[in-house]
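The form predicted on its own is given below as one chain in structure tokens.
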Amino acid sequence: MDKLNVYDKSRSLYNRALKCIPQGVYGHLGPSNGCMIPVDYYPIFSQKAKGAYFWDVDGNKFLDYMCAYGPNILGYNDEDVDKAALAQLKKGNCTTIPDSVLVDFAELLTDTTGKDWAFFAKNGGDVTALSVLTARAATGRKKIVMVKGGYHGVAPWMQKLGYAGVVEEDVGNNLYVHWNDIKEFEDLISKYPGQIAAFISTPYYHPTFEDNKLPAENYWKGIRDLCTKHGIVLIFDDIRCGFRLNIAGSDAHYGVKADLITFCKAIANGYNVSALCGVDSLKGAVSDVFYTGSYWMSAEPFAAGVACINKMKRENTIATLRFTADKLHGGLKEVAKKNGREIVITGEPVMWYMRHTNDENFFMHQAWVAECVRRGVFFANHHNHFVNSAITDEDIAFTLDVADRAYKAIKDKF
């Protein structure tokens, strides 16, 4: 019999949360904004995680292809990373002056990425914001060029006019171009001569609710050449896919050198740390920016980051991720075909976006995803997905079985 999850404890806990937490669970992780459709097919609160899986408060087990929206790259509670973090925690974590592991982590990160310096914070948005401040400090210019549909965090300048709390002054110096359109960038340079501080973009186009797009041939070379020619700082926002495409960063993967590159997500396998890395010519500018936080020098995440990056290097994790992703995608396409469906997978294989053809309103795709979730495979219906190195062949076989059962569950509805 097809076993379906129930979420009684999650619902009870959520009702409690609504009384004392905005939206119960705010942001993209909650049912209000997380596109959990229908809501009662999804868990809301977890109680533990290990390897490729997490368990909710009702005891349901989920094979997790969201990987905590990216931080889980080696598997939840990786023993080597956790051991290093715990050892550091016993020595000291948040102290008046930073622990020496700060230097160890910075040296490792600069050596790994080929950049000249590293500045640490906590969230991805911390360092994308710092990257823009640094570019403005270095150039004395105001305007920032971004790709339409891109996402760089939740600071006011990163959002759009019309969003709650965002005013015109917040976004007045933002300029936008379409992905893969070098000519639009060139036109903006001509329109605003000597006024553009930075071009910031993710390494490839990975918005929500839309097919992901890789850079066209010579796209990044063209952007790099224009930035160099006109004194514009090139920023790679590698928060989401950093260390999944190339251990040196996604600029290396695409054959260019960014002036600034931001990391978070996979940098420490879930421990809360982010980093901005840059070239030597911007070291003075970033030093001039007043930028700090109460816990940005916490030593535990630094130790976790050292262990995580060293393990990824030692085990060639990137190759493992690619192999796993290719096998999974091939299987999903076959299962879809067997059920008279066609699944479309775009983006980089290790961080892919998927949808179905002949489903313009997403209703069928949402229904299929929801049926997978309540059978123990956690997909999202609108966001990138991720693989981690703890996923096994048995896990993939389980995924494909669930996918098949989910198609059969929606057959009469669509």
Second form
Amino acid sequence: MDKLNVYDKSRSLYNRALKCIPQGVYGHLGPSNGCMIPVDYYPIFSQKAKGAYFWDVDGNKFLDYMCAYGPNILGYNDEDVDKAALAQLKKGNCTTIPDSVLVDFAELLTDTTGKDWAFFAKNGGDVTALSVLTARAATGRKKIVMVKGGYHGVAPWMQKLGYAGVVEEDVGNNLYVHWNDIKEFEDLISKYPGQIAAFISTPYYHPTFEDNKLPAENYWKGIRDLCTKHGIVLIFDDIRCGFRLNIAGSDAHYGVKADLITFCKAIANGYNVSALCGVDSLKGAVSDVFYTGSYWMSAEPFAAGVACINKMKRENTIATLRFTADKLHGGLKEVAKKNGREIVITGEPVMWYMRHTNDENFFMHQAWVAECVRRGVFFANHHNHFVNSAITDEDIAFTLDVADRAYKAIKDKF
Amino acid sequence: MMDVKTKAGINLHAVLRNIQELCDIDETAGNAVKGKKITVKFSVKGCEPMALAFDDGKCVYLRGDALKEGAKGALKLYFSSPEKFNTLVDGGKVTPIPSGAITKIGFVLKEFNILTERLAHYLQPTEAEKAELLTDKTYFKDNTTLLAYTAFHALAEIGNTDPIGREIARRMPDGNISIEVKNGPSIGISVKGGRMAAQIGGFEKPSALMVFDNLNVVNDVLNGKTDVYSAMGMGLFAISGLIPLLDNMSHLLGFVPKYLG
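Having seen the form predicted on its own, the form predicted in complex with the partner chain:
Okay, now the whole complex, with that chain kicking things off.
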């Protein structure tokens, strides 16, 4: 029986939301930025979550391959992480001076990543912004080199000219290179001698709407060498990849040592904390930067982070994620082939991006994803996906069955 | 900040362009040019010229290659700066330099004046007029359609000329966007190498599709009563296909009120 979800309560709630919240649900979790196409195939509001699943307000159950866009790595409401967080919450959370768990978390994070210090905030953008401030404070230079199509958050300098509210001056010190192009970076260094403070990039190229690309052989070594030679701070934006590729950070995964590395998402399995970690030589510079926030010292997420990282180490979560991803991808490719389609999977397997061949403008892919969603498997159209360690073989089998039914549903349209 | 050259381009290719449709939908406008055969070419320094060719109650907008052939024997009006042309369109007093069929200059002073007044009736009704006019179904349809034609043609001009608009257009992949209103008009926007062109009517095989549920939604969006994101969430406005085309187009759309407001 091909049961299709209906979303009456989500729609009703959304209409209420529109009256008091811009866009109803703004940002990447909303129907617009979330590319929910067509919107009526998607749930808007969640009711509860556990393990690999969430349930919407209509009671529909979804196997979730977006993992809250990254934070869910051990499964929603992981008992060990929740237990640690709740214990800390009862003990004390937002207080006038920080709880001692701040030090525990910083020690664990620096030990784990091989960096010398950790600075905590809330969101990824908080710490990517801090990384750039730190690089400028350390070098006395203005310009920042970033990869075209890269994403580092939503502060004005991270956005593009022409976006609402962004002015020329906001992005005036940004310089852009193409992914995997060391020569372009070298040319910029020659063009702007002594002016480049930092090179900031995600560990590999994972934009939306495009096949994801891994670093070419020696790419990161080449970038590292140029940064070292010219006194440029190398920043790894590991917000999305952090703890999914390597427990020590994605710079370690790709065989280099970044000067600064940012973490968020998987760091505490959904509890709100982010971190900037760095080398000792930048500790003075980051200390000079005035940077603070009302909830940045909240203890509950720190306790969750300690529990999350320890559990990931204990259970070798990264190996589990890779095993799950490989199995899933093999199955998806097979199901696609059986239905006369070809699915293309790019990027790191645990954070794969997918599209279909012979579908240049994505119309078929969007229809297939929508049919999967309304059958209970939550994919996104044009963003990379995620796996978590709570996904079982039965879940993968369910995914493949849904994928198959979704192909059959669109058979006559494309 | 508003770029005067872009504004002049919009006035030429998005606002006055509508006279083509105006002559079909508006009886007064059609009657004003009934029996007339004249082509009026508008040239503004630094802007791409255009012409309106009138023939017995009908009007055809000419640009690019079509203009080269179609403007032969035209009454030519030259404006020595975009600012002067914009002043004229905004109702100020500016005298262009006429050439070509100057014996027909009376058309500009009489019939063309009627056309611009009728165009303003649809595109710029006063708040007091609007309340009453919009209750008329035919007026509502014509007003919304002309507003949409103006907005999306203006959007293409912004992408081609405005300094920031050009940055946005450069980020757009090549492709064709169809903007459709269910059971209503459609507009096409094509993008190639960062250059944009608008047309009346969509594409048979678009790269990206933008569908408004009805004219009310179009009217609400164009008049700022609702935003496209909320309309999309409500299912009143749907997108599909090559989303980066639409995403960047939505950024350009944000510039339109600055020029037309």
